[in-house]
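The chain that follows stands alone, in the form predicted alone, written as C-alpha cells.
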Amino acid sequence: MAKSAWPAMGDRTVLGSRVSRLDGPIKTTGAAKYAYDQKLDGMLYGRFLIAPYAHGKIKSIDVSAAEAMKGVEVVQIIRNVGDEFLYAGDAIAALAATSEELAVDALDAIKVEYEILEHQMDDTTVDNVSGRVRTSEDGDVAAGFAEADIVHEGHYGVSPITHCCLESHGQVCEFKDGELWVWPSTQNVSGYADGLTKSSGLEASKIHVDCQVMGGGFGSKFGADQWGNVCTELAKAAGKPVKLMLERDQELMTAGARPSAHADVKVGLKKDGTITAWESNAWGSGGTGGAGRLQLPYVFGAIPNSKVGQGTIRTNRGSQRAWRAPGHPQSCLITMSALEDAAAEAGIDPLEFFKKNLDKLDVRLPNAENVYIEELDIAADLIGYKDKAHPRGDKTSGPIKRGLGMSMHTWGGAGHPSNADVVINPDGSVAVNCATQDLGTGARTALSIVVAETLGIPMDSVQANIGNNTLPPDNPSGGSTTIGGISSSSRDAATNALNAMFAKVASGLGVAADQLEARGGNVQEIGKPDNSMTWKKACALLGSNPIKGTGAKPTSDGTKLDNSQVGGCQMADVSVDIETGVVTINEMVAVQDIGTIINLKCAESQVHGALIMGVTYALYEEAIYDPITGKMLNADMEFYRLAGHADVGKLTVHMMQTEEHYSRGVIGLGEPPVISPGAAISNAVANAIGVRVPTLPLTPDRVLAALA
C-alpha cells in the first residue's frame, strides 16, 4: 500500500530533479492569456480619474459632460463633495466606454474642484514620527556598553519601493445568466469571489474566478480591492463586460509599496569581536497606513543586552502592502550593516565576526548555528573569499575600488491549508485539480511532479488544472506557503487514488492490494518487477469508471510533508567607481536551505529571481516623491528604475541538499533569498570604498555624498 511520506533521496525519480516549467512554451510564445489579454464581445474599457494632489477634499464634481459623450456607457463618482482623499493617485471617479481612447477623453471632461490640504511626505526624520512608539529592553544595556571596548554608532535606511508588477492590478468581468464571470490578476483564486459579493449582489458560489497565469504580485494581489469592485459595478450598471486594469501611474502610486525604514543604531563589542550590547531607534512609513514592525536586531536577536524602539510616520502616499518577506529586507539591512561597521571599527574580518557571534542567533531553524557555519563556508568558497577579502577600504590605485560583503537571513515557509483531487482515467491519463494560483513560480509544474512521482508515471501523463475557483479550494499565495500546501494535498490525493486503484487491480496480479507499488510506469508486486503490469493495462481494468482520490494538507493519514524555518546566506562582490559613484555587481553568491526540493530547476530560478530583485532594490529602485506637491515623480517605467541583464553580474546559487536538509520536508522558498541582497551589496560597497552609504538604493549621488 502506498504511503504519503516522501521517498528517500535515493528513491526518487522526478522529485527534486531539474524540470522545465510546463507553462514555459505558452509564456515565451505569447500564447498565455493573462487578465489583460481577455477580450469579450461588446467589452467596455474602464478607467479611473485620480487625485492630482497629495491631500485634499472635493469641493465640487461635475460628470455631466462625460455622461453626454457618445460611447460612454456609465460614469461612477467615487469621492463625493466633501470627501477627503489622502494621496495623489487616489480614485475620484470611474467610467466605462467603448474604447480606451474614448475613456481617456471622457475623464478629461469630468470637472473637479479641489480644496488642497497640508500633506506630509518626509519619512527620513525621526522628528516626524506620529504613531505610537514601541520600546522593549532585555538585559542591562548600560552595563553592556560599559563592558564594550568599541562602541559603534550609525544611521541606516531603506527608501520606499513599489511592487511594480509587470501585469498591473485589475480584472475583466461579465454578468451572464445571473452569475458573474471574472478574469483577475490575483494571488487568491479561491478567496477572490468573497470580495465581490457586495458589489455584484451575488453569493460567492455564483461568482466564477479564472486566473491561469499572472504577471507578478509579490504580496500585493490578495483581494478584489477597489478596482475589482468598481469594475464589477460598472459591468452591472452597463449590462456589458468591462475590462479595468490600472494604468501604470496609478499602479505605482496606489497598488502597493514596501515601507521605508530608518534606524539609529549603537553596537558594543569587545576587542575579540564579541557583541555585548545593541540599541536601536527605528522609524518608517507605510504611506497612509502603518509601517509594519521591524525585527531588530535581525537573526542575531539574542544579543544579551538590547534595547529597541520603533515608531511610525504617516505620509500622504499610497498604503503599504506585503512585499516579499515583509519587514525582513529592511531589518536585515539595518542589522547586518551595523554589525559589519562595528566589526570594521574593531579591525575584525566580517566572516570570522559573524561566525564568532552565532551563539546569539534568535531563529527557530533546527541546528541553526551549524547550518549557518556550513552555509557561510560554502558561500566563501564559491565567491573566492580568501583571495578577494581585504580590510575596509580598497587601497589599490585608481578610481575603481572592489569589495566583498555578506548577510544572513531566515524565514518560515510552512505550507498553508490546501485541497486537491487526483483523477486516474481508464486510458492511463491522470488529472490533478487544485484551485491554487501560479505567480510565475512553477505551481502547475510542482503539482505534476508530485503526482507523477507518486504514481510512478511520466510527467506528460499528468494534466495539472489550477487557477479556477470551481476546483478544490486552496489558500492565497503568501508567506511562501504555497509549495508546502499544494505538494502535501496533491501527494495525499495521489496516494489515496493509487491505493483505490490497487484495490481494483490486485486480483489481476494475484496479490493483496497492500502488496502493490507503482514504479517505472508499471504496477507491480513490491520489490518483484516480474509480477507486474503496465500502467495503461492496470488503468484499463478500471472499466469505464475513473478513480478519484481526494487529499488535503494536513494529509488524511496524518503524515507531515512540510516544515518551516530556513536559513540562508549571501555574499556580494562589487566594484565602485569613486569618481562617478557608479556601483557594479561583479558576482552574487546565494546559499539556501529549503528542505525537500520538489523541482530543483524552479528552486534555483526562484533564488536567481530574488537576487535580481535584490540588486534592483539595492542599486536602483526607489519611489521618489516631490516634497512640495506630494506627487510621485517617477510613476512610469522610464524613471522607476529596475535592473536589466547587464546590471546583475554573475549569479551563483547553491541549494543545501543533504539528507539532513531534505528529510525536514517541503518549505517555501519565494521570500527568503530576497532578504539579504540589499545588506550584502551595501556591505560590499562599504568594504570597497571605506565608508558606509547609509541609505538604499546606493545611487551614484548617495555614493559620492558618502565619500565626500
Contents of the next structure:
Amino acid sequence: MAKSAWPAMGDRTVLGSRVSRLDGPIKTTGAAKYAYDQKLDGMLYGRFLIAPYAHGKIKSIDVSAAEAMKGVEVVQIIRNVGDEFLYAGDAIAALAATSEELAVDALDAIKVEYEILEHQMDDTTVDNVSGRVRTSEDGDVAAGFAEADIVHEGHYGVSPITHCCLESHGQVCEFKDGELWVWPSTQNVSGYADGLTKSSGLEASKIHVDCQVMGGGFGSKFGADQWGNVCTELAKAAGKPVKLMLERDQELMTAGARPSAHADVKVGLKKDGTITAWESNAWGSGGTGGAGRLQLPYVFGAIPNSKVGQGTIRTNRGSQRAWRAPGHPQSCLITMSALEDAAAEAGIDPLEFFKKNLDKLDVRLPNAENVYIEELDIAADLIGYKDKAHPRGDKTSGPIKRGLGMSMHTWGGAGHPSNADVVINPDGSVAVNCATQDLGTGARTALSIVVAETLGIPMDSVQANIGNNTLPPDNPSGGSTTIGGISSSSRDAATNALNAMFAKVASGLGVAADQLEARGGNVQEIGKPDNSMTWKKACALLGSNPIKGTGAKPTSDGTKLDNSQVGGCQMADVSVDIETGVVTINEMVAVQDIGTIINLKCAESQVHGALIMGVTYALYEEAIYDPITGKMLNADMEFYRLAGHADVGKLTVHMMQTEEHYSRGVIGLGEPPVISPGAAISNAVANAIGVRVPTLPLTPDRVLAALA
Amino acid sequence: MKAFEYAAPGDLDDAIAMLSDAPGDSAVMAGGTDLVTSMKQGLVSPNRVVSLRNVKAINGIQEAGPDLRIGAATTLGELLGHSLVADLYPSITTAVKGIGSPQLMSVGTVGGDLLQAPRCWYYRNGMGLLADDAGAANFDGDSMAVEGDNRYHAIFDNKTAQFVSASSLAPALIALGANAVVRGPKKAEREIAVADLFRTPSSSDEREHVLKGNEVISHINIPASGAKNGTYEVRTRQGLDWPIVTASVAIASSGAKVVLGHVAPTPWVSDAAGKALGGKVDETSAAKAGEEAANGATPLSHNEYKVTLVKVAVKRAAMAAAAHG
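Previous: the form predicted alone; requested now: the form predicted in complex with its partner chain:
Let us now look at the entire complex, which starts with that chain.
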C-alpha cells in the first residue's frame, strides 16, 4: 500500500529535479489569458474617478453630464457630499461605458468640488509619530552599554514602496442565468467569491471564479476589494459584463504599499565584537493603515540587553498591504546595517562578526547557528570573499569603489490548509484538481510533479487543474504557504487514488493490494519488476469509470509532509561611483535552506525573482509623494523605477539540498529570499565607500549626500 | 479623449497646410511616443493630429557633401545603426543608447526627441508647466516645483520655469553646431541653430520651443567639423531611464563646446566650460571645465546634488571626446 510520506532522497524520479514551468510557453508567447485579457460580448469598461488631493471632503458632486452621455450605462457615486477622503487616489465615483475612451471622457464630465483639508505626508521624522508607541525591554540596557567598549549610534531607513503588480488589480465579471462569473486577478481563488456576496446579492456557491494565470500579487491581492465589488455592482446595474482593472496610477496609489520604516539605533560592542546591548527607537508609516510590526533586533533577537520602541505615523497615503515578508525586509535592513556599522567601528570583519554573535539568535529554525554558519561559508566561497573582502572603505584609487556586504534572514513558511483530488482515468490519463492559484510558486507544475512522482508516471500524463473555485478549495497564497499546502494535499490525493487503484488491479498480479507499488510507468509487486503490468494496462482494469482519490493538508494518514522555519543568507558585491553616486550590482549570492524541494528550477527562479525585487527596492524603488498636494508624483513606471536586466548584475543562487534538508519536509520560498537584499546591498555600499547611506533606496542623491 | 481629426499625408507641405498656427489647436505626430500618452492623459487635446509617418522626404540620413543631413522623421534606432554617425559622432550614439528602450528607439524620431514635452512630474500630473498654470491654482499659485519635490528639476535658469529640457540628442547636436531646417506654410524654410529651437517659456501660452503650430523640423544638418566629441550621462538605472544630468563636449580646432542636458528648461550651453577646455583636453582641464560649468548654478531645495553631477558629467564627456578617434 502506498504511503504519503515523501520518497527517500535517493529514490526520487522527478521530485526535486529541474522542471520548466508548464505554463511558461503560454506566458512568454502571450497566449495566456489573464483577467486583463478577458473580452466578453457586450462588455462595458469600468473606470474610477479618483481623488486628486491627499485629504479633503466632497463639497458637491454632479454626475448628470456623465450620465447623459450616450454609451455611459451606469454611474455610481462612491463618495457623496460631505464624505471625507484620506488619500489621493481614493475612489470618488465609478462608471461603466461601452468603450474605454468613452469611460475616460465621462469621468471628465463628472463635476466635483473639493474642500481641501490638511494632510500629513512626511514620515521621515520621529516628531510626527502619533498614537501608541510599543516598547519592550530585556535585561539591563544601561549595564549592557556600560560594559561595551564601542557604542555605535546611527539612523537607518526604508522608504515606502508599492507592490507595483505588472497586472493591475481588478476583474471582469458577468451575470448570466442568475449566477455570477468572475475573472479576477487574485491570490485567493477559493476565498474570492465570499467577498462578492453582498455586491452581487448571490450566495458564494453561485459565484464562479476563474483565475488561470495572474500577473503578480506579492500580498496585495487577497480579497475582492472595492474594485471587485464596484465592478460587480456596475455589471449588475447595467445587465452587461464589465471589466474594471485599475489604471497604473491608481494601482500605485491605492492597491498596496509596503510601510516605510526608520530607526535610531544604538549598539554596544566589546572590542572582540561581542554584542552587549541594543537600543532602537523605530517608526514608520503604512499610510492610512498601520505601520506593521518590526522585529528589532532582527534574527539576533537574543542580544542580552535590549530596549526597543516602535511608533506609527499616519500619513495621507493609500493603506499599506502585506508586502512579501511583511516587516522583515525593513527589520533586516535596520538590524544588519546597524550591526555591520558597529563591527566596522570596532574594526572587525563582518563575516567573522556575524558568526561570532550567532549565539544571540532568536529564530525558531532548529540548529540555526550551524545552518547560518554553513550558509555564510558557502556564500563567502561563491562570492570570493577571501579575495575581495576589505575593511570598510575601498582604498584603491579612482572613482569606482567596490564592496561586499551580507545579511541573514528567517521565515516560517508552513503549508496552509489545502484540498486536492486526483482522478485516474481508464485510459491512463490523470488529472489533479486544486483551487489554488499560481502567484509565482509554479503551482500547476508543482502539482504535476507531485502526482507524477506518486503514481510513477511521466509528467505529461498528468493534467493539473487550478485557478477555479469549483475545484477542491485551497487557502490563499500568502506567507509562503502554498507549496507546503498543495504538495501535501496532492500527494495525499494521489496516494489515496493509487491505493484505490491497487485494490482494483491487485488480483491481476496475484498479490494483495498492499503489496503493490507504482514505479517507472508500471504497477508491480513491491520490489519485483518481474511481476508487473504497465500503467495503461492497470488503468484499463478500472472498467469504464475513473477513480478518484481525495487529499488534504493535513494528510489523511496523518503524515506531516511540510515543515516551517528557514534561515538563509545573502551577499552582495557592488561598485559605487563616488563621483556620481551611482551604485551598480556586480553580483548577488543567495544561499537558501528550504527543506524538501519540489521543483529545483522553480525554487531557484523564486530566488532570482526575489533578488531582482530586492535590487529594485535597494537601489531604485520609492513611492514619492508631493509635500504640497499629497499626490504620488511617480505613479507611473517612468520615475517609479524597477530594475531591468541591465541593472541586476550576476545572480548566483545556491539551494541547500543535503539529506538533512530534504528530510525536513516542504517549506515555502516566496518570502525568505526577498528579505536580505536591501541589507546586503546597503552593507556592500558602506563597505565600498566607507560611510553608511542611511536610507533606501540608495539613489545617487542619497549616496552623494552621505559622501559629502 | 477629445475627438480629433487625423491625417497622414505623404507630402510635407500638404501636412503643414493642415496644421494650425494657433497654440494647441493641432499637433504634429512623429513616433507618437510622447504625444499619444499626453493626449491620453489629457495634457494636450488637439483638434487635429497630422502624422508625418508617410512623409518620405524627411526620412533617412544623407551625406550632403561633407555634412550630414538627417531627416527629422529618422528613428533613433536608424540613427544608432548608422555607421558614419557612429564613426563621426559618438556623442550622438551615446545619447541614443542612453535612452535604453528598444521600443522607444524603434518608433521615436530625431525631431520628436528634440521637441518632446518636459518630463516634469508636476506637469505630467496635470498641474501645469509653469506656476501660472491653472493646475496650480488651488495652491495659492505657489510654484509646485519650487515648493515641492524638485530633485530632478532645473539648477540653471530656474526663476520662471523649473522643468528640464527632456531631449537626449539636443546637447550633442548643439555641441556639434547642428542646425535645424524648419519648414512652415507656403514652403517657407529657415535654417536655425538647434540651440535656438529652445526657449524658457515666460507664460503658459508659450511652449518650450520656438516653432509655431504650423511649423515642423524637416532636417537636422550637422556640419563637418572634424570635432572630437563625446557625451556622458548620469542615470540612476542602466536600463531605460532618464538621465539626471547629461554633458556633451565637442572639441574642434577652433575651440571646445560644452552643452548640458536635463539641468535647465533648455539645453544649457556653458561657454565658460568650453573656454576652460580650450583645445587641450586633459584630466586637469576637463576637471576645470566641470567646475566652470557648475558655476552660477542656482539649485532648488532638493537638487544640489545635480551641481556635483554637472562637474563630473562635463569632466567625463570631455575625456570621452578626447579619446574619440
